[in-house]
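The data below hold one chain only, encoded as structure tokens and taken in the form predicted on its own.
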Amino acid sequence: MRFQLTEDQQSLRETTAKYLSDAVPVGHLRKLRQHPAGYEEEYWRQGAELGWTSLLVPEERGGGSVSGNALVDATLLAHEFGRHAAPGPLLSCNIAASVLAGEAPTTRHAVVLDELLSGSQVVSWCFTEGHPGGHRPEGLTLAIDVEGDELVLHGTKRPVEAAAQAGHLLVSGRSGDGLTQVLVPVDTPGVSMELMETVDLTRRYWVVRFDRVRLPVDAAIGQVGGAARQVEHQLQLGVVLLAAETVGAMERGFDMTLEWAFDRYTFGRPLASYQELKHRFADMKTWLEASHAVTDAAAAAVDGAEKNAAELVSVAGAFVGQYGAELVQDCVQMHGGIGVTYEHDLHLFLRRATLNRTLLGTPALHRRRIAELVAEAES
């Protein structure tokens, strides 16, 4: 990203950048495409010790970040995530782990996130449907209902990553007019999960059924039917920690694709100094260089609560999901035949852009998103 690093975050992008790079070398990746959970489990643990989980965690308790502005450090992890394609449920283990520190603590959800710290438990976050509207705390028809001393679950999610390597489920869903949080065992009788096929190498999704299960209410997270705008706050840190994840992948493509250009000689010229090229790499740039500032900005937004940080995230989500796949596409093409191979390493950058743009929202969802909101302004 482009902020202005302090030195604790270029401590933690450092770090990250170069345990990634040790743990999970790119040519690694491929090994891991059938591996069950496409990570190995001490990988994340000792990721869980470098902070990778605790940075929207409040200092009080157990986590802590390094500059006061949260997101925008979990911002650096994701943006190297993006630079390595590297595995692990980021996203669905910050969320959890915000959600569970952010409400009056049962012993319940006090312990299950002191082991999502630790690294010892994966959180998995259920909250698209894979229906129309399934990607907006509105659209959500997951049905939570009370029943007596019990809720009770009943609906579909999809895509669920690394479902089948979590101990809890985050479920959200639709008590009512409203919207509640639950906090699911994988065990609970019920629930169900099917893998689904991705593009990704490493990364694991699933489809969770519940199926009429009961859990004590207790295991909501704050008030039954309350939860609409804890949600709408996972769904901005959500887009946006993708956004900077998709922004990696395209600027370790891009650097890739400048580099052969400059090495990759054709009738006795580089490739990089024909005008096509140029021009080309001209529009790629301003891309990458524009999405770095849109995902800065929408995670400035949403760090200090401002009153516009819902229409940053959905024109960070619209900007960086449209133009991600497209420039990691180009460099595909600019390297002719041999980027479309799978020894190459390209594929890895373009599967991760590509997937990303659909998970919490396409491009045309976002954009549909910022102009209701602009309605909702001038109304």
Contents of the next structure:
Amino acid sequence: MRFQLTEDQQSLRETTAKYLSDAVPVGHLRKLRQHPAGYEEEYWRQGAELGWTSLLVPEERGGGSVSGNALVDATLLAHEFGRHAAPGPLLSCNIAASVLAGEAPTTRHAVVLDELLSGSQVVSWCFTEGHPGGHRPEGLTLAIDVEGDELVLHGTKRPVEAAAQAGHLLVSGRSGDGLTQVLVPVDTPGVSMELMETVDLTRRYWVVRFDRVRLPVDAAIGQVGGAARQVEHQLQLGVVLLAAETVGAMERGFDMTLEWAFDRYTFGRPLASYQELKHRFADMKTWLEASHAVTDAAAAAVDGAEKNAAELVSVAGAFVGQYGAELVQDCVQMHGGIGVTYEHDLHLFLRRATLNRTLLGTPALHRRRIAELVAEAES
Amino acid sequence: MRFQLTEDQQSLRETTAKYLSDAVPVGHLRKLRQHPAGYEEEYWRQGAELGWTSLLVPEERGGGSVSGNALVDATLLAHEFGRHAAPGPLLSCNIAASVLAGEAPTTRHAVVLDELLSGSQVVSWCFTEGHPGGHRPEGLTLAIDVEGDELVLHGTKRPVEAAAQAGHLLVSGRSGDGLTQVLVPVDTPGVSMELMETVDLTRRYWVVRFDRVRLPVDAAIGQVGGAARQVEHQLQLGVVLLAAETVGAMERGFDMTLEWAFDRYTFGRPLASYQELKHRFADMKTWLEASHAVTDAAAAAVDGAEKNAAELVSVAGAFVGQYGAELVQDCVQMHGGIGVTYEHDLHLFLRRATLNRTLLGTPALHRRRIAELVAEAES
Amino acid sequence: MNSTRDAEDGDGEDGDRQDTAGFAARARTWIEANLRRVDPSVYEGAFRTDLTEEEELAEVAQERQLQKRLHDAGFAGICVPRCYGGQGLTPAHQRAFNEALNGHEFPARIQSPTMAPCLAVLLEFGTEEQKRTHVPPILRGEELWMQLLSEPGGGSDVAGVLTSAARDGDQWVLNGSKIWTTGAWWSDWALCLARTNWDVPKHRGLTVFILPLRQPGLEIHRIEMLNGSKEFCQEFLTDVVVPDSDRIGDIDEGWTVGVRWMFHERMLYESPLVTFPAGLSRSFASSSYTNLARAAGRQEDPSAQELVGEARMLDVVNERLHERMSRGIAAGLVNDQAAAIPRLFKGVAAVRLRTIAFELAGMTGGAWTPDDGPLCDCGVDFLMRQTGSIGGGTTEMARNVISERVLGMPRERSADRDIPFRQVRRGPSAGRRHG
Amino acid sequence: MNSTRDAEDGDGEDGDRQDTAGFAARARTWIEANLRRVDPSVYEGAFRTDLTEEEELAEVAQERQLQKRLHDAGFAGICVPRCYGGQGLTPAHQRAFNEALNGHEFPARIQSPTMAPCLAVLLEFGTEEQKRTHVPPILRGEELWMQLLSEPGGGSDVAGVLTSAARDGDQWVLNGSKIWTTGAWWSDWALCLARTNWDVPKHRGLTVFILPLRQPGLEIHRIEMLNGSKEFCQEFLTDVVVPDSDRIGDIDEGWTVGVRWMFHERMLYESPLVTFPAGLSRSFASSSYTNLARAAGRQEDPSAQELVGEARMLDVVNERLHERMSRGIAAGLVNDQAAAIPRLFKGVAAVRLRTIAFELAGMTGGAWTPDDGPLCDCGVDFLMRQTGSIGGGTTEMARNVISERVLGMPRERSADRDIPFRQVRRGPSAGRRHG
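I have the form predicted on its own already, so could you send the form predicted together with its partner chain?
All chains and molecules follow, beginning with the one already shown.
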């Protein structure tokens, strides 16, 4: 997050922070462990009223950013979600809203978008697949074939956020050499889902299988076979939102541990007075500031459609993915045994940083992507 | 090096250590930077009298180990070479002697072996090639073809130690699906060489080119096309000797830096009193002991032809290669600016650890090799 | 190689060599005939997180039976003097037994901490009566022991004990809380380090006691870890009465006992009192990393191969380093404190190994189904990865020990040395908790 | 994005925006017409190790000329007041000039340390007369400056200065030795930190002087680095006489000057006094890592790709972090000491980048021929890799600063605080050297 925000941005951030502190304090999060959705519908609906699903949607379609930089604004929400280890399908709903708002609407799509914006419907993004390469648009194998005036979907997506809460699924798949995106009602015959286990306490993921699922051609969002650029863009949005959320989780873990270091005495003096620990705090502070810096830069580049946007996004994915989890793990180490107990709060933030590190490309995969982009740029 | 040596081993080690301290003190090493060979012939001949080239050769062929564990004994020499950053073709000559002594001798091979043992001839091992995979027997591409009663060698080897000092070259190459090793007089038509630059101060390396070099078939050592096991064994010897030498260089770097930490005061107290530095010394000490442990284990396993020998060798190559250079680099960091000056001694040991890390497989390549061996063992 | 290994071994057992061989043969025969063969991976990760309370109690009962059978066959307490019910043999015999045990079931829960450090401390510091009372039932599997050592908020400062023992005639009254005990809820007895004098510096006011775990005033609470495991307990002692005859060592001299106690704890796998399959010892069982790469569809990916190779490397180096250092310590060539070297290595390696597994799992590290086979739970193991660098003394403490006790560097400044423990600053939060 | 950037910029330059644009246009025109186009990689690694003494002197002479041409065209000292020969413009103008300079030659050797920190310190602490005497010739390329700050054996303890300045009437007599000066042998003047009082604590007995480098009593020795570079010098001062009018700041108040001096040194690339192509700034030019992978035949190897990607990642993050922190510092939102954060990052990244290059070079990292193209010298660069974590203040010092001055953690115990400097312990070797 930037050192300086506009007044509107500051207000957006504070409103969400306050709401999260009230609605999902850490004690409540522990209770949500057993909740099938990981969150209450009413919690999400009220969040939507605060703008949680509308920032990436233009005003004329019912949304509106607060600063004109839509993704930068959205990262403020993601940051607070990270700081509070907050539940709710923030990523899927924002991506879906952005995609639906980005194309000329069919009647049905318009209804879904309105419900997304009001928080009364969740749309899950079915993008990644469980094989190597399944984290990139060009690696997708789920088939979306045209048969007469129907689209036929066949394949498997995982992990899919909040699939059982969703009214519709936004499915990205392959049509020959091109990509297509389709909005699929969850109750369409041939759609089945299986709950996954996850490291997170409140976010739920499903394997969603599409067994020759048939839909009218106008279920497609935009051109059949022409969605490559759209998918690449929404993937960039997603990676940046995950990075911003992880930065929030890092920041909270760091703050907690810094306080602990001043508070906790060993051998008659505070942990904060031990040089070896001090130096690790210096490293952590550096990773934290660097994570802020590169996430903000990536968000601004995507908003501005700058030509280095793809690179900055993967740099954020690689760096924040790597150092996010490393930072919170070092916080655990500094806490000692209590840092790995369920009763302590730290693991809530570790879970979030760990989960996000895996969702839209691991750090290693982002590094490979950066190398590809560098090679392209140089050739 | 083991905590406890036999008396004979102890004597071998001490004799060599004393000779190196007298013959090539660090001041003298700096002068050898400009020497074309990096060492004086007489230095090498006297070293041979101390047993430098004979440990891997059975007694009946004119050699003899001091403990019955030939490679373990040889690692003691290599260790001292590392501790003194000593010049001389220790690796090539020992490998060559071991190979020549391992096969029924032709008259010519017997003469060369005798001269190797006496130190009056150097034989350079031409093994690695400059392409990916050129560090492993199965990756060799230099062709050794049978044409009538001649062998024809074609290809390039690099880096080749002390090639310009050698009377003969021991060349490992490919004959169809098999490997062959040939003893090539350096003045054979078609052999050419080019001096390389290197990180080391006194070791010299060459690119050696074989342009359809013709030799009688009996220049082969052992079976034409049947040398795969031989080559694998001598590669194991080589990796262990390099590791042992690196452990010596690590130990010396560590000792120098430990002394420095006690001796050097900053802000009115010794470096050794700063916790962050103390903890890095603890890490270095751990890497050092671990390097000793795994190198000793690998040497013993090769000597005993144990079934995990190949794995232990690559574990030593991977671990010592990695942590050898890292340890000495951290010693540099602790010294500050003077640690990277030519006038300081530390770089002599850094050079040796750095060079060895590249010669017979980098740590990353050894890790890949370990994975292959694990997969083989499991299948 | 063997001749050299023996030369280094230095157990002075040459006279027994023939006997050792005979003993080993007898052990092999008995083991083959009496103990179930098990896949060693059963013992990886020690106590499974998915056992119900009943299941775990059943396993403990079974292990007690197993220990009893070992005892009756003459294989319990191999290095324990005969007068206490042991076999009076040498470490070489224990090693031979451990070799023969490879691939078989054994009473895993009874080794640590019952045999080491508890039995070791009893043998070293116990009175004759204490030893005759407790060692035989320990060897028969009738007494499982536990160590009441760490305290909440104590961290690395083991001697900063706040549990107090107040003298009351012929007995002591203990109050306080202990933590990080493994399986205290199914154990019988415990060693306990308590503060008997608050008016002297930290190390000089401690005393060690032994006490039964099931008694009024001693409440045991199972701690839930973030992965759901309830391996560890916390104990609350409220006016627990201990007779003075259950004191170990002299009054206020508990730190002398404590230092050896922690030494025996660190040297667990080198202890001649511990029975376990030799092959199991320090291995992280990294062979499964190949399976992880395969399950992730990355067996041909060089980057994954480098990770698999690194995992195996760490495993092998860890084992060789332990071997080197314990041999050096046993032969008196390096000081006891050098045991911190393999401890540090293992802690760092354990963290890295779980990270490698998580890396190999890729996306499946974040979310998985039971169909994902070896990739299941790699993410949860990653969440728990620091335990290897925390449990049994942190890597930070190991680094202090290595730099100060092995390399002889200046000691870290303590703000609690040479002042009465009562006056030591305990920080804002500790202050609130402990007055 | 631009609107937000400007909102954060906080230079208060809005009134000049039109003018800035006009200035930028004028700069572009002049640069295109007058300055040679060069490949930015020429400036990577700053001073080549393979120049002869004559060649280097020729380059320095050429850069002086270049500076003169900048000056005559009205582009020297863009932010320096007009009364000292500068242009009296704003940091935005300097930035605009630096943008326009991309891809062109510039007087690289004259920027650091002449413009920053030396010129910056002169402008901040110099007397009116000192500024009128030295600033104009600096801007004309006639005076190249150097900093006599570090001392042999001084390491991170910059204030532990042993070079003494003794008062002798209207002048001072300096004795001692300074080290790590870049190109002192072709420079003209220097800032020098010396000890003027040995009977007060370390920081309270220092004074700053300026002095010409070519004078009797001042001997300059070029230090050879392990890679053959002779970039750095050591100076030996023997009874060097400095008039009191060449003192900067008050007597014994040199640390006040020194703190700002080091601040200007750290902020080099953010300084409005420094002229350099904007694109060159903090980049490590990692684009060449692709070439390394290709030259090593590993462009398709995923493991090599991960290394190339990591290199680029470090480069990009380094740049963005610098940008963030300097903007935060400029806007007063974080304190000056936070400059240690990007310094730490850069030092760690520089080490890692050279390691990555060495990894990519594989076997060629150990030995190479000129035919190996980009892989040449990767091994030598690896030998030198720690320089990035040492030069300009070690990463250890940066970590101290961040933990203590940014995070507010307790200061490291100094054994030299509050005692007369004369009594500070200097260790066995220092003791021998300095009595």
